[in-house]
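Heads up, the chain below is alone and in the form predicted alone; it's given as structure tokens.
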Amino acid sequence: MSASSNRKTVQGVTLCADPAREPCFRVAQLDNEMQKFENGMSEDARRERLHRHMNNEMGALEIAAQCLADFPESPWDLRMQLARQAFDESRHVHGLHQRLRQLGGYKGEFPIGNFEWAVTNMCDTLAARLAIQNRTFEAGQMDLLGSLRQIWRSVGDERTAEVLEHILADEINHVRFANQWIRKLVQADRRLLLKVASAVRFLADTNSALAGETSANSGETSAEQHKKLGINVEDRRHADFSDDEINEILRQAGMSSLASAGAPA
């Protein structure tokens, strides 16, 4: 049975029901149910960042695996990329959990949310899921990691910065193969363009209805994060975004001057 056959309703929006989690986890449905700290890099806040990121990486693993289960007739090379992604995400979860424990934290210490899973699995085509999960959520994560590693270094945590750098290297490939395969799939069936466009609109409408879900690593909305931390232009180019696409992302993030100048973030 497809994950999208199970539903939940949040703020009047129909979403895919949460994936299974151990009883120790408290699952939040709205951003205001997540834990926040005035000092975003206090000891408690650092553990919460890792804990939240750990669950998001688990969600990314589950989304990739669900794509394999739901679309068995997809091209073999694409299925191999999704399988490799699932393996990468499992390493990310392990590395973040290990670092969380080293800092005195534990799984279930803070609330978790499954927003990416809930939205992505409402899509009924693989192209649309790749557009939402890899091209949107993981690309956004790629932007944040480009700056967050330096923030962790600024508080003297070189080990966590290294963990994030390893994750970033994998995310670039996840976004790249999604960009490339979306183009191939759409070229083979132009009707998929409507599916992708509808998925992107559904994500925007859901964000609006839920008053802005947070990113994997902070209590701020994604738009606030991008304005504060910037767009990871160099790695977006490595991930096969065109310059026109990058400039549009800069404009949407309120960085029109950078887009006009063609300057890196």
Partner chain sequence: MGLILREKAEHLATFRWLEVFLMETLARWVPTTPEMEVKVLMGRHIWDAAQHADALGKRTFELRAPMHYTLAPLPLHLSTMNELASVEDTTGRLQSVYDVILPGLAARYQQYLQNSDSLLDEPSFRVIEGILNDYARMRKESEEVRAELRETLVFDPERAERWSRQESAISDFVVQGSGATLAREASA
Given for the second form:
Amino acid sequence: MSASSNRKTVQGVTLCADPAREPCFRVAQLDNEMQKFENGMSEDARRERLHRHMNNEMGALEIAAQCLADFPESPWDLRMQLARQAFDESRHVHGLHQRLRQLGGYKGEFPIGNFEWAVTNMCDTLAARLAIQNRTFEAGQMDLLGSLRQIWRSVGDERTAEVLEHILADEINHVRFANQWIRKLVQADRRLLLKVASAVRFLADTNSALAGETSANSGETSAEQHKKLGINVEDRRHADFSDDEINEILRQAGMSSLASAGAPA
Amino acid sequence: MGLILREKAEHLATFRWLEVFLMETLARWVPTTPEMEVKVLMGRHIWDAAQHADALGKRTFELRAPMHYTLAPLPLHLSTMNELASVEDTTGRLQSVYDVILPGLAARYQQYLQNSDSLLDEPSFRVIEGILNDYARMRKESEEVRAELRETLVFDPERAERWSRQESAISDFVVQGSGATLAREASA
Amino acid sequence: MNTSNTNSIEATAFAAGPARDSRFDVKERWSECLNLPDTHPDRDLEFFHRQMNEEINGMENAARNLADFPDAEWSVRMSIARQTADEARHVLMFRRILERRGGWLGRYAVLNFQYRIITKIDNLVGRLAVQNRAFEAEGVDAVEPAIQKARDAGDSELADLFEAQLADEIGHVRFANEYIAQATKSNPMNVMRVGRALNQASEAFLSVMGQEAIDSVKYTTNEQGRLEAGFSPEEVRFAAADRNARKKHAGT
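Since we've got the form predicted alone here, give me the form predicted together with the partner chain too.
Let us now look at the entire complex, which starts with that chain.
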């Protein structure tokens, strides 16, 4: 049985059951089970950010791998991209784990959540999974990383900033290939549009049912972080988002004045 | 007796199937293997297997077979591969891939090189030699992970030896005379 | 052909020849070569020697294309680089079989007309049209029946060599066809360049080989091989009809 076909229920919402984790990890189901810190860049908070991000990258690896396992008939060039993504995400996990240990942390030090895995694997088409994981979660992370590097730099942690910079470069590629392939897949089969739209709706419904799941690197929801940190417009362009799509994202993030004026470069 | 062009294409198409199989097996195992270091190891090697399959698939086209021509191995080898891919525990999975499948495939690649001509078929040699180098690195990386997790993972060497004997006892693994080579559509 | 006409073609259709070491005896006309009859015991050795030098020409032409057109698209430069490596291997393949069967490098005179014709063309699309799409496509036609002939004779070494060579040549013709199609679509001037290059090469080829050598060609069009190499079915039909008409004209 495929790992994506197991189910769990969280606050009445049916989601994909968690992927395998070592016993040292405490898996949270809700945002309020995650650890939060008053000072977002205290030493403990920094380790928690790295720990959370490390697990998120592990989830991204698992999602890309599961796409390879679940959709063997998809175009070979797209499978190559997914295999490359699995490789990239593996390196991210490794790099973040290394940095975590350098800062005195360890696997299982903080609770983790597998929200992205749980939502993405509810989609039964590859186009929808790409729309959720790469085009939404990873693109959101791209926005966060655009600003987070500066935050780490501002507290003098050049090494972590450098790790995040390299991760960002990879994520842009993942978002770009997803954007390009979703277009191709939808062009070939217009019915997929409905699948993609349903998946986006499901994500929104799940987010609201779980009252704002957290994103990769802080205790805030994605929308909250977007508002605070801004949209990484330049990198979204590199990742093949159109101007209209970027404007829509700016509007949703409460920056409609920027959107109506045209996205800043 | 060396291989003729069609047989070379069939061998490479079978190797391609095995590399795709390896990629998919590792992909299935990533979410269902608990140890983070092992997930990371497998995640990295998914890309290696994909690149091997890609290079082999491009080479089949150069040998006048379809682009990314892919042939499943003969039933006995196929069932052995399926058995090796059905292992559930982490140590068994590591042994299956790094102690059995990769060395077994390496021996079959070597056998191909012995039966082909390094000049006439040099592009295949380049692809395969690259794969063999990657295999050596992949196995070394698996040893490093085993060393890192030596306190939590306990290996049963007898099991790996038994699987290896089973795998290496199969000599023929390529379906020959598949008919698809040399008769592909010109637009393939 | 009178002398003044020959000199005029020499100036307009040929570049200087490639470098060769002293072991090679370079001639300028097919009639100056030995050209052993089919029944001669050394006929194959002469063929291997000639083929080896033609592959050197192929390698040199591909190498010059890389050197002369640094601004060409990267994808076509990659294909040309691969072709250079393939032709280099073919040189070694033919040298190996020549020496294994008692021949040696320099035993027969060689012609470098391919290099001299190709490098006189000043644009890539024209060079690929002549070298890959014309000369190498002729090779695709010639090699296929030779494979079967060698197999029937129990000569698996030669059959394997031809089979490997043919597979490579099909790849070279294919990438050239794709490049030419794309280049002529994006810039109609390239149609003129291809036409001019083919005319120039055709005249030059005739002056080197003479009508008699051209008419003596015995092989037919390799339709499957040409389709695999990216010729359209219509182009393959045209090539076959043209080849038949020429054979009829020559009475072969």
